[in-house]
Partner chain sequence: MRVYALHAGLIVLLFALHFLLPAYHHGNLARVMVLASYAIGYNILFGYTGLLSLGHALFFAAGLYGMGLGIQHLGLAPAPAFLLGLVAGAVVSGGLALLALRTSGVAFMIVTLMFAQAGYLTLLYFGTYTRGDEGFVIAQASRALWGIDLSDPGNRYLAALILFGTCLLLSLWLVRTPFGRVLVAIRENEERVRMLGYDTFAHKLAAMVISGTIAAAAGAGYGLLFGYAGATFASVQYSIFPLLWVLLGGAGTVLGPFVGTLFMFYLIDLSSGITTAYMLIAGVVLVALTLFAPQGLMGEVRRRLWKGLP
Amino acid sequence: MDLGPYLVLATLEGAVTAAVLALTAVGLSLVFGVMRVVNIAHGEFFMLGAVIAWALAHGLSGHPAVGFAVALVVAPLVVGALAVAADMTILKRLDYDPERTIVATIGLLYIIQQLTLMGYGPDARPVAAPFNTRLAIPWFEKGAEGWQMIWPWGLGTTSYKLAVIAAAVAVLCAVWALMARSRIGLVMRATQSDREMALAFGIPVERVYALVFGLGAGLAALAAVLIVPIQQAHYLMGADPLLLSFVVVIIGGLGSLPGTVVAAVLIGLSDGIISVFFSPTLAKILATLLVGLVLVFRPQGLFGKRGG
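In the form predicted on its own, what does the structure of this chain look like on its own?
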């Protein structure tokens, strides 16, 4: 059989990775862009979203779609509220100092992780997808009678994976509309540009920071809810999303939302294709190499603005 169907399959798997990674990385980029805070606990907010989704899916009776639909709404709100509380009780008291907030979010990482281990346990637990119809991947081959559509046996994707991609695109468009077309977005951008000037114009900067920190955590939690039916909920699952999000943000440009989305697509697609044809380890090595090249030849990232 031709290589084509396998390439299509790898691209679809990479698109799912890119969709979830874009949501997670946009949350991280938003926090850094507006607050200038490097949130090391971002991966744990991702993990909390998956764990809450598992708890709701197993705590609510009925069709799996019921618990999943509730988790899509509740998990981002709960995680976002926890992030707002963390901002007001920890980061605000540190006056958002870059060095001290890094140490504080490292501490927050371990607190969330250990509390989850105590309450949730060390096991990885699955969450049923709300729908999961198997879809074959069609391909065209030229035979004696001309081009014919074939359906390679054993190669396909699921309706849920396609829904994850569509949902991520919809949420990213909503975030763009929020930032570019709404009054809240205007306030966020004003705060990002010049904090002191924003204060002079009466903008409640600390409230804006709390909102942004909660929004970033909520996006990570939403990404986790979307991916947990494909993966499994585990108290250590935040490490890879955090690492890949940093890779994406560095490549795209610190604080650049368009750059973050483009970099997430590049990393996600390459990760999916390389993982299918070679190994996931090689995909991570190449992503790390790409970060090194970007830092050497374009330190501000693909879409970032050069300082000074």
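Here the rigid core means the biggest group of C-alpha atoms that line up within 1.5 Å when the two forms are laid on top of each other. Numbering follows the first chain given and starts at 1. Owing to the predicted nature of the structure, the values given are computational and were not obtained by experimental measurement. Compared with the form predicted in complex with its partner chain:
- With the core held fixed between the two forms, Val291 has its Cα displaced by at least 2 Å.
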Contents of the next structure:
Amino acid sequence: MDLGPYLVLATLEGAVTAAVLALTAVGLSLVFGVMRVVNIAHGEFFMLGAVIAWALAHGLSGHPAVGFAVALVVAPLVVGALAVAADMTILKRLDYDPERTIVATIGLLYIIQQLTLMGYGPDARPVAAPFNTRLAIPWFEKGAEGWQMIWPWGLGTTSYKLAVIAAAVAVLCAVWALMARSRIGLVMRATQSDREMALAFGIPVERVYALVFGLGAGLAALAAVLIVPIQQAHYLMGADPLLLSFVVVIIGGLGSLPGTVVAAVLIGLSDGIISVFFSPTLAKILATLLVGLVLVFRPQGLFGKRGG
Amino acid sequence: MRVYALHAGLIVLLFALHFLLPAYHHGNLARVMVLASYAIGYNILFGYTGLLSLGHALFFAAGLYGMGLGIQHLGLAPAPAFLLGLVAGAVVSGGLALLALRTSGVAFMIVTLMFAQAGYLTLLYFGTYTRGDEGFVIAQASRALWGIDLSDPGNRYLAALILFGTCLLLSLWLVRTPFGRVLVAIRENEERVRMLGYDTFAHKLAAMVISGTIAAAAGAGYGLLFGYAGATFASVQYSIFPLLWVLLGGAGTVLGPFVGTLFMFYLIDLSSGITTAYMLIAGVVLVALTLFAPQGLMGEVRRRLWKGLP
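Structure of the form predicted in complex with its partner chain (previous: the form predicted on its own):
Below is the whole assembly, all chains and molecules, this chain first.
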């Protein structure tokens, strides 16, 4: 294959990464934006989503699509409920103090991860995709008789991967509508801009916090259910999404949802392309250095406004 | 006076235990002392200066690999290799400090976390030299310092005690100097310290370099005494451990790091006999500490029994 088809392939893989990453990162960004809490356990909520999807797909007999469809609904709800419980029992009692909540969520990370190790075991387990048709992609090449259409071997994608991208876009639109157009979104934005004032206007800030924390975790779980037929469910799978979500949230500007989505697309695509042409480790080194340097020299993020 | 008696007493007690302990606990305690030195380094930055770093594994690994790669690839003798580890730790912590100290609070935590992660991944990337996750064994022949074989359990214990004693007394002395007082003042109210005319950036920079160099000394010592260097020591987990030990023992107390390391080491040692998910204990302890005892064990002692405990 020439460079061109490779690039198309890398972009497609990158687009799937970007879609899932956008969902996970928006969850993290929402929690940070509204609550000012850096949730280190976010990756573990992602992992829990994948593990629950495996358990449901495995437990429910019948067509793989049945278990998967159930998981799509149940996993985010269960994980969200868990996060709400964690918020009410731990974070609320710390008064949402930024540094202490980080230490507490690190503890939460190990608790969730290790309990999963005890219950689920150290193996990586696959989940069957509900549908998985191979789609070949044509390519144009200049041959002896001018331009002609060819079907290079290995260039293609699956219908499921395209569906993941579409689903992520739909969910992101729903989140945007929730935040911008609904009453509960209005309450959330009011809490974000001034907690004291919101409290004075009779907004139940603590309940809003619990809801936001649950929503953020639920989004991570949803992203994991979408990706689990492509990757596999494993108890350590939360580390990479956590790292990349951090990259995305910080580069996109802390707490800014549109910035987060733009950054997710950017990072997802470049991660895919760098991983295909160089090594995944190098891609991660560059990403972590980028986050560190952005935080040092442009703390408002590449797309954020100054003082925002 | 009582203060010096207490700390000297701990060192004498540890020396006496050298002759008393059974082999298993003797070996464990040597390890605890080296790790406690790491925690002492961490405590200077976190406990006394109030800067919560999530990237100290980078400094520990700088010492470990500065020493280990010096022996492995440059053919250095242990003493210069140890020094190379210290220099590596000082340079890395100084460099990171210049960048990270431009931020504060949560941003500082994430910046240190990210750079430490980049350092860990770099170790993996250059796997041909560092042997990545698998690590490399430092040959017994190259672990003899001035003719003393450090792989012998007795010598190892005493070497660990010397390293730990030096770090303990150094930190005790440091926090009682005017410099150390300024660090505590920065922790309590940085604005006010700056208003009083102190250069807070220079003080924080110095604190971070001292802290990083002690961590590197512990890393280099660990490699020399236990003969192994692996990328695991640079992973996030090894940045979380000193935080856990210091929080448990009591942040901002000189003895706290040792007490915390000792407790946590045996807690994990006991629980790993029961389950492979021993990090669960670490998670539960972290959450419980932040919820119920943010002062830690020695912090409680200071609050209830002895106000003047350094």
